[in-house]
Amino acid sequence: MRLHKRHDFPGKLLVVEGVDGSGKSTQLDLLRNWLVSKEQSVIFTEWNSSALISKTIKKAKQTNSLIPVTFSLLHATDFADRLENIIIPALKAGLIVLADRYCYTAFARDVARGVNKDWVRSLYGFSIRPDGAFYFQVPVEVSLSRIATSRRPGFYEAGMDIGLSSDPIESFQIFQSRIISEYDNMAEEFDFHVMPAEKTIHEQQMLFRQIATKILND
């Protein structure tokens, strides 16, 4: 698996991971704006945004009928398209690539849905190792409270597709707790920079910039 080997492209790849409500997207956006202000050349990509497949995934989700393995295959297709057509070309050009979620999202979510761990990792065996992977760690209660201020958890976000509970809130807590457990188990294996996502936005951003700067200057 290429994830265990350093890539030899001149650019740098930084990725953020974490459950919904962890604040990772906010932190990545702040980092992107800061890097741009420093006149750095930055490319941004996010999960489920491939022009090739993202509309198909969205349409399939609306029927609430996707089974876990199909879910895995669709997102792997999205990821492969973005890796080959956005991420790798940008790295070859010497740019900084910021990714909101990477293959680790599948490693956590799909396994939490009951998909075989080794199968999922083999499916994403073409992935390249990021220069920095940041895991924004937060308790499920905090995640839920942040989401609840603006909306109810979505069907798949709450894991309703695997029958954990008929109550969306309870299902969310069970499912996201499983995902957090998978992320925690991966932290050492994939050298995650574990970010204390309960700290203030400013405190997190200062730490994020400090570690990212060291990686980019390496």
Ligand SMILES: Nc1ncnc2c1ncn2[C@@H]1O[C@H](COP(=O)(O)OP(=O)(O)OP(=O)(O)O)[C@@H](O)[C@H]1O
The other form holds:
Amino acid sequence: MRLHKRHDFPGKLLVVEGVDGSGKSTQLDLLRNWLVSKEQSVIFTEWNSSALISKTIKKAKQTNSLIPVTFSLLHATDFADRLENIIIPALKAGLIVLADRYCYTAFARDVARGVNKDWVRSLYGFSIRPDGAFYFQVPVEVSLSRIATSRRPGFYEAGMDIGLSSDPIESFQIFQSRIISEYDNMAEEFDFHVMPAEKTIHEQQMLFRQIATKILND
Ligand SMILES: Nc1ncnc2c1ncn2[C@@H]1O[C@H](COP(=O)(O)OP(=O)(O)OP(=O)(O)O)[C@@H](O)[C@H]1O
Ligand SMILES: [Mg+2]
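And the form predicted together with the ligand, for comparison with the form predicted alone?
Below: every chain and molecule of the assembly, starting with the one above.
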């Protein structure tokens, strides 16, 4: 699996992972702005955004018509498209690639949906190993309270598709707790930098910059 080997492109790939509401996008935005202010060449890519497939995924989600395996396959297609057309070309060109979620999102979510762990990992066997994978670790109550201030959890976000509970909040808690435990189990296997995501935005950003700088200068 390419995920366990270092790539030899001149660029660097940094990815953020964690449950919904863990603060990934907040931290990655701040890091991006900081790197740009230092005149670094940065590009950004996020989960479920490929020109090829993201509209199909959004449509299928709107009609709640995905089952765990089709959910997994469609997201793998989105990822493969962005890897080949955005991430790898940028790394070849020596850019810093910042990815908001990476294949570990599938490893956590799809397995939490009951999909076989080895099957998901082999599905994403074409992935390349990031230079830094940052896991924003928070208890489920914190992520729920952060999300609740702006929106209700979505059908799939709450795991309503796998019938955990008819109550969206209860379902969210059960499903996201499963995802957190998958992430926790992966931390060592994939050398995650575990970020204390309950801390203030500023404290985490200082730590994020410090670790990122070390990786980028390596
Ligand atoms: N350290 C923090 N302390 C308090 N609130 C925070 C912190 N970090 C982020 N938030 C707030 O929590 C909410 C969710 O943050 P953000 O969108 O960055 O999470 P996310 O991990 O990207 O979620 P998603 O996976 O749903 O995209 C936002 O309103 C953000 O302002
Ligand atoms: Mg986000």
